[in-house]
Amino acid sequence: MSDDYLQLKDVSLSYHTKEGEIKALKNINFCVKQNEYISIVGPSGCGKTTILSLISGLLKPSSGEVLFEGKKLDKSIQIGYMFQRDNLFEWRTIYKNVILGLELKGMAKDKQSLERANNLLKKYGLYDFKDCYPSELSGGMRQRAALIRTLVLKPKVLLLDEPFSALDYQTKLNVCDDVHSIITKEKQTVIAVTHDIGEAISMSDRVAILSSRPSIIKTVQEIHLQHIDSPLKRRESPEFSKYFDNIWKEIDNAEKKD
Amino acid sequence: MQRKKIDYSNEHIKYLKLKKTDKITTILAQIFLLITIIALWELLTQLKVLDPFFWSSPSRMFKTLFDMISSGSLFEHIGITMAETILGFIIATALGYFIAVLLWWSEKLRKILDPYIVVLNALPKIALGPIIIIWVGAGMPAIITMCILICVVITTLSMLSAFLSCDKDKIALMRSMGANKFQILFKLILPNALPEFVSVLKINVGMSWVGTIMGEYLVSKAGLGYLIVYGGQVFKLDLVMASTLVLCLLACVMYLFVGILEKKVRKK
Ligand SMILES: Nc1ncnc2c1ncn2[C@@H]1O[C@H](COP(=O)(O)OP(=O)(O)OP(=O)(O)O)[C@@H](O)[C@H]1O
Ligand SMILES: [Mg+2]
């Protein structure tokens, strides 16, 4: 494990509008270790999905920079980006769904990355899928398929953005499991952001807690839990109401500041 | 892939029969209005209710018909007003899409262009007529320019708000997994836009028509068009009911091949 694998330095982000700027970030600092689950949880509007952004390149930092192993972050090194909709395209089959990125990067035809691909679909149950469209699937297994689709392509690292908020709660819970083994199994560094305090202690090794626009990093709460196999069985960690009040009061005070 | 089994309780076969029974009943309402307007047309001419000089009457629309299909016109003016429509169809089709996916593209042709859009969208198109005429010259070529202007700029105004209005979270996962904008292109947003593309075709097919017939009227010497025109001028109102009858069979036909086409789509 090193300390730097992931480094957010001084990051700041401002948005441009016509009505004015937006300040959504101000000097984020930040790092990540490998294997981690970490969970960012703040006010909604905090600048969350923002966070995600810059680290996937999709933005770039106002100023402060982002590192990767010491080195600034580009297009080489590969971020794996998964949105609350599972947003599978609909006239793709899963197989075609999941070989996207391999197309994309023209892989296609790799033999090594087409077997890892369907080592991935066999190994979480979606073999036998593998030729039906996303319409076909229950929500649980269009997200697992969406998973399957970011791993393909090995990311160094997995973003997660609310990924689960669009499931029913049973769903939900038995979501979390299934993502939580398989990113335990594939030993996948993760940054997940979520509004359920409840989901970021029972999947994280941390949590960050954002204050209210523009936003710093609070506190950062490390999750040390009883039981550590599944995230259902560390809901019933003793400790676990006693860092749900905490990072309720957290946030509750990041949201009154304004 | 898994498939229901045909395996139906008796509630449900009741209902599918209740179902069937009621398509039937439609149809043969359908087909019975068709035979009493028909038939009551005839009688009313026949009876000179109607004077058949102003009103014709089918048996007489059937005669020119059977004329026209023994003289071997009748195709002859079916072809010419089929090219013309199936050619400034796909040309039209084609070229709106294909503007479309520029404007699409480029943000700033986008801006610049919207206002000629928006005002050639609102011309009605016919007033361009006589400039046609002169620009292209009297004949096919007018006709066809005409049948493409009526649908170009409906098809570039459809397909490039389908494209715009692709979810940009599948947009940004396309980027997060490295893909350049051709590939956003082709594996995204035209995909995406399949169906709104379907229901242009169908647009275009009734816009086609419209465009060769008004074309037609304005400046040929042959074509079903020009045998209403004509008809109506010299008072042959027979000649003008039966090329009408025949242009409403064409135009089904043109219909329902895109429906064919339609379902072919929506199964993926
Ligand atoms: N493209 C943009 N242009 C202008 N302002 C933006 C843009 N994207 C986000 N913002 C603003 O920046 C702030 C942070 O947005 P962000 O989406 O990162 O928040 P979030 O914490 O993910 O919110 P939520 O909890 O609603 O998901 C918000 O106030 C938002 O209005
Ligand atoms: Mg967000």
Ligand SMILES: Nc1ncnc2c1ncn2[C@@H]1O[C@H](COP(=O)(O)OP(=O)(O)OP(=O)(O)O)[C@@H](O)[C@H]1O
The other form holds:
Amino acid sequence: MSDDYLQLKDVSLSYHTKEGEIKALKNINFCVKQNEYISIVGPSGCGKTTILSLISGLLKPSSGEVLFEGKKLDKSIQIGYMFQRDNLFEWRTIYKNVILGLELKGMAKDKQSLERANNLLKKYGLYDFKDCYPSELSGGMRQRAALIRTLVLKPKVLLLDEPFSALDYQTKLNVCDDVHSIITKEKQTVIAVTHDIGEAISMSDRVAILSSRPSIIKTVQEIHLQHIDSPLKRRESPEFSKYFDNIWKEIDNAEKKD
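Alright, leaving the form predicted together with the ligand aside, put up the form predicted on its own.
A lone chain is what you will see next.
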């Protein structure tokens, strides 16, 4: 397993506005291992989502570079991106939503890809609902469908931008278990942004904590709960509260220095 599967190397980003230059990120350095789940947390407005935009190619760094397996990341590398809401089209069936990415890439008639879509729907309990419309599904099932839509394209890296924030707390706990199970079985490499410290701890192998803007990585917290097989059970671990306190203090200190 490579330590530098994905790497941000001396990445900085500045915005230019009428008022002048705004520095968002400053010399961000971190590596992500293959099949690792990393969460990024920090004060509000510190640039967490900006990092995902840089990795996905939606933004270009002012300096530094994003590397994949030691080479500059480009459009040939499939990056999956899940947003805060499931973004399912209400007028398309679940199956039609799941194969949307294939259609956009001109792969809608590729037999192997379509078979993968059907297999994922079967594997994760949505095949019997493939002809239903999103409004007929629960919030958790919709999120599962959105994840399957992303996985059909076989992303090398999966980016999650507050993917559970639109769910109520009880649903969120169950969906986190569902998503974690799917990601683990599909051996996905994940970088997630969240404001929920508990979610970050329960889902992640490591948690990167950003400072206030211009953001640097203050510290990276190793999470040693992988022996517990579900995020929900990890929340019940005695170590959970210790991780929570450590991360909360780091974020709180960063906000007070803002």
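Values in this document were obtained by computation on a predicted structure and should not be read as measured data. Numbering follows the first chain given and starts at 1. By rigid core we mean the largest C-alpha set that fits within 1.5 Å across both forms.
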> Taking the rigid core as the reference frame, is the Cα of D10 displaced by 2 Å or more between these two forms?
Replying inline: no
> For E21, is the C-alpha shift between these two forms 2 Å or more after core superposition?
Replying inline: yes
